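The chain that follows stands alone, in the form predicted on its own, written as structure tokens.
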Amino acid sequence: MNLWGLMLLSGVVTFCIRYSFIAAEGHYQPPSWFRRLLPFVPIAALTALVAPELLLVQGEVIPGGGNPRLWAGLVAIFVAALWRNTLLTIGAGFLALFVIQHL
């Protein structure tokens, strides 16, 4: 299969997955336990994406002072909790990473 065929197939599969939820709207009622857990999906997915980037350095878990990404992430978490501003959080995280790497 060439690259264009693979891209077309990926697009069709992605469309079908997303359309299935739209088409099921009103025809399917998920169980109450499932609806109670849905608000936790975004934070769980985000944690699964961010935690390895903060804790792993070249494939090894480094939780201490030799991991500048962890400290920059903690600064970003603190800024996010304090001001709840996305751009400020991203900027503070990048600035903290730059400063820590160049100390």
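Quick caveat, the model's predicted, so the values are computed rather than measured. We call the rigid core whatever largest set of C-alpha positions still superposes within 1.5 Å between the two forms. Residue numbers count along the first chain shown, from 1. First, how it differs from the form predicted in complex with the partner chain.
- Remark: with the core as the superposition reference, the CA shift of T86 between the two forms stays below 2 Å.
- A displacement of 2 angstroms or greater separates the C-alpha positions of A23 between the two forms, with the rigid core held in common.
- With a cut-off of 2 Å and the rigid core superposed, L95 has a Cα displacement that falls short of the cut-off between the two forms.
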Given for the second form:
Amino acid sequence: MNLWGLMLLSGVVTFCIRYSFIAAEGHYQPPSWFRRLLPFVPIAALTALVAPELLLVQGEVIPGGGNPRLWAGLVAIFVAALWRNTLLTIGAGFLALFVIQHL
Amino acid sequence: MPLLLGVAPFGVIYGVVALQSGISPLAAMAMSSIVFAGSAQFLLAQLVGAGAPLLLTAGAVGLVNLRHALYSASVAPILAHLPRRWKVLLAYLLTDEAYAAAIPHMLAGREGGNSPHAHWILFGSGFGLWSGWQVATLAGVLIGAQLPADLGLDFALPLTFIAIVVPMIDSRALLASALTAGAVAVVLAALPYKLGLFVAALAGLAVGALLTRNAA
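If the structure you just shared is the form predicted on its own, then what does the corresponding form predicted in complex with the partner chain look like?
The complete assembly is shown below, putting the previous chain first.
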């Protein structure tokens, strides 16, 4: 299997998820524990991706001055929490990274 | 459609990130039509770039897109009367942004019984976003081909996820879920094949679900 096979598989998986309840309407009632998990999926999965990007530098936890991405990420988190604006968040994060790296 | 303005930069950045992950411009474009999912495409590009196994990568895409099952459940009663070709088309177009833009209008139209035109609202927002996504991806691919690889642009990935995740956190259970997933991911980062990511996400789900059960 190559990249194209992977894309096709991912496309099929994505479609099946989106089609699932629309297709099953009237046939199936999901258990309540399953529905309680779903709201946490994007947050848990995406945070799991972000945290190592910010905290780790080549596999080592660098929690301080030697890690500009951590500070830029914290600025972005702050901006995202205050203004809830995608462009502003990305812009602020890049600006912070640039400023820290050139201090 | 203000949402299009919000989505376009994602598409451009995705195009750039995909190229940096070693994905060809044609494949990057094709992925936008075949998969058509913002954050899952970022994840795909990153995992492909990191050389993660294919089945795990497809599984990760499914995990990230699992929330779309909620949208599916939400619109299912409104679309119940439609022929199958409509359901298939609308399921394909069912992204976060399309759902968010359409659902208030679709629900408002239901007050006096099921509106026969509710599906056109979802189709309109879905197709608008689909078109914008394709154009933005093309722009990203064209720009990305002319950029040097080391501009720190890969930092756009965590920044984009921060922009998606942080505004969604509006309860203590969600915050606890995020902190758990983040901490576990850092601790388990040395695991091969990005397995730590999956364990971390599951840990985040478990903590979130446990907290909501105690609160309810």
